[in-house]
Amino acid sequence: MAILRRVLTGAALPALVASFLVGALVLLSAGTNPLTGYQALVRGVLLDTNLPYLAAAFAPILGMAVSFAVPLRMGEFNLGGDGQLVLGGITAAAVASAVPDAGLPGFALAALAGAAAAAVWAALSVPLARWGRVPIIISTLLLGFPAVSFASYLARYPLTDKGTGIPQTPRLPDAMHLPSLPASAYVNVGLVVAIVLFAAYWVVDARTGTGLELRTLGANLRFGQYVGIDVERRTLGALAVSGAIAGLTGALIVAGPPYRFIDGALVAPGYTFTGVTVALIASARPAGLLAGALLFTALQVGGTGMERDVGIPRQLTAIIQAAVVITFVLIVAVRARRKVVAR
């Protein structure tokens, strides 16, 4: 009941309704009946042939949503998800190529290396905030650009698959490919890892002292300091864990089809932006993360069906997604303003 009450009284539901109204206006302006467009979107999600893709796309979106949610729980924003995602992917590809005969244990080592590299990169924002007075929301965003550029350089020159003419690393050995799940050859154990990460986040958030401290800092920073919470240590830990989850997500993508790091391929689908959207509208609450990740994955997959059936570009779903963020922020800002005025 508490979850239902939060949904009905929070900002997420009106933001979602408003965003779909914006989508309806876009459909009308394109000369398409909104009901026809949204029916095509739903059919695109429920088609049997699209369900495996829905499950496969759900894993990285859920991973990036959890990555953003960890520091958000204490009121910090990690906007460098793209950089940490590609840093994890390129590191995993590089380490895997160094131990080509090690099989899945070798790739597990490569994935951990990718997670560690991304964790260190994200954690750099903490000393920058302490000694450089650079807000974490700014430093994480700025650190993302050199990380993406560095990964691009590695994929184009030192680690490139020579002779293909494409900025990509060599294909991983067959023994390092993530095993597919029994129900589908397209969905691999990366989905299981993403769900385990989400479950771990839920348990830590709801059942541990660490989760309580993060939530306390997120609700009232001064009160957290007053009761003796080490804010800097919690911030460092939250950013490092956030980066590690993003890096691990990138490594898992590389170990799936086409089994290599391709320049731009991890950033183009917009996993980071979608994850940020999901975490924001869920306010980093675990139950909301799961529901939001499912909804926005369905939007992405259904957009393909809408484009095929009624000729509306699937980028409409990006407009709906952006409208959710803008409307959500506006509602939160207006409610905060009303509270200030009421005092």
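Residue numbers count along the first chain shown, from 1. No experiment lies behind these values; they were computed from the predicted model shown. Each form is matched to the other, and the largest set of C-alpha atoms that superpose within 1.5 Å is called the rigid core. First, how it differs from the form predicted in complex with its partner chain.
- The Cα shift for residue 21 between these two forms, taken after rigid core superposition, is smaller than 2 angstroms.
- In the core-superposed comparison between these two forms, the C-alpha atom of residue 291 has shifted by less than 2 angstroms.
- Rigid-body analysis on C-alpha atoms gives a rotation of 13° for the smaller part relative to the larger between these two forms.
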Given for the second form:
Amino acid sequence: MAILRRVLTGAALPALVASFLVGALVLLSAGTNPLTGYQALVRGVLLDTNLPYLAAAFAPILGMAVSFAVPLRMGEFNLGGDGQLVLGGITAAAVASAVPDAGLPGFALAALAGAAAAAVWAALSVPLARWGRVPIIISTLLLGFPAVSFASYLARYPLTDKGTGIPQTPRLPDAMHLPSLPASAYVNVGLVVAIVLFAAYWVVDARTGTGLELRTLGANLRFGQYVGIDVERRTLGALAVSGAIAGLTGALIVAGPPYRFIDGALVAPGYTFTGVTVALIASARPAGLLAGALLFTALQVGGTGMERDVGIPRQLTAIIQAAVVITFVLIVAVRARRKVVAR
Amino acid sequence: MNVFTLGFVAAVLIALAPVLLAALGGALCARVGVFNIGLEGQMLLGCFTAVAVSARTGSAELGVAAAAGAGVLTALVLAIGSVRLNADPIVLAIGTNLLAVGLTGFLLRSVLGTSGTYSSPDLAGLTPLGSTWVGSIPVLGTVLAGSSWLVVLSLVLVVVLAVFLSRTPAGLRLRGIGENPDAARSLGVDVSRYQQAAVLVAGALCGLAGAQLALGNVQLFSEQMTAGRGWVAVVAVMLGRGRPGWVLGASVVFGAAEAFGFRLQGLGLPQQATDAAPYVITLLALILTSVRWRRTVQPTGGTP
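For comparison with the form predicted on its own, would you give the structure of this protein in the form predicted in complex with its partner chain?
Let us now look at the entire complex, which starts with that chain.
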């Protein structure tokens, strides 16, 4: 019930309403009837044939939301999700091709390697902050560019599927494809993994000392230092875990249809920043993450349907997402001011 | 390969100009105590507006003016939100950067009717100075041959901003606010107004940066074409500690890395390797200077 009250009185709901109004304004100014657009959006979500896509997009969005939430809990921003996602995907593809006959256990190894590579890349921002005084928000983002370029290079030259002319790695052997869940061709075990990751985040956040320490640092860094929390160790851990989750998400995408790493395919759907939006408006709280991931997956899938249906560019959903972040943080600020004035 | 040729200097100038324009705006914000990481989005909207207006009107100058306006409009969200209403500047900037990506992608399809990349013969680019009277000046003509007037403006603005900050009463007040806002307030300085003005000026400069990138460096718009230059500008501000001359130095590092990358591509190195070089080099430069200056700068803390 506390959750329900928080949803009803929080800033997320008014922010959502305001953002759909912003979206309506954008549609109007582009010469489209907003009702036509939003109807197509809803149809895109509810259409039977789109439900599998909805379920398939949910796993990476939830994964990236959890990835961004972990360091956000302690007040740090990992904006390099795209780079870590891609690094996880290409590493998994490379390792998988090295052990082609190992089946699913082989892919599990490959996925772990992907998670490890991404974890190291994300955690690199901590020594950069310690020794170079580069804020983590900037180093994670800038480190993303070489990571994406490197993966693109690998998919084009050393690891490329020769003869296709497309920058992609060879198709994974059948035995390494993630098994589909019953009654669906598109939804696979990746969804289960994402939900397990999310559950683990919830448990650690709510029930362990580590979770308490992270939340304490997020609420007040100085207080955390004062009570003896090892800030550097916690930061390193949070960034490494964040990177690992992003890398694992990338690996799981590669083991789903079309079962290979294609240059740009992991970044193009915008999983990373959808995850960022979700984690920001949930303030990294677990329950909010789950609800937000569902809602924004629906929005993204609906946007694709809307584009196909009535030709409104699906980037409208990115505009709505951005508007949610902006109005959310504005509403929080205005409410905080009112509280100060009332006091 | 000889990099110390006039041609290389010319290439560096063109490559550094967009970063420098945005970074000067960021430096102004840093000196008045505002951590502005919204440069990337403002620059991207500048790129799109410059291209759209230039394609419609056939005038590059109108495109430049409109781009500056678009930068200011985007910066208005930050100015009102984070300065006046005290909203979290980092989250707000993430939001506006995201908005820029979505909005330019949407408008590219709905207004210019294409996706991915837009270029057209209707699109008027900025005139390279080499084809004007400047081109006939020895040495300088060669160095500025491919540059637009915006490149020259960016270099002039380094001096203007340095003089403004160090030699004018307004500049002094601005720095005072950055050093100690409470003290400035007690002297009757309108802190919020100075900070908002700095954010808006930075927006205009980011708009110009976008215009230079989309109408000067190339003549096209492609989705997310700023490719992190706004973030490199944030790094340049930190590298230069908000001092215009130093910020120029930091931008030169990025410009040289990009220009050098192009040269290496000419030698057959894959594009993906040279694409990454400017970011790696900029980060390395930041680390090296920070390590050297560590003892002289601020105490520890998280992300500012």
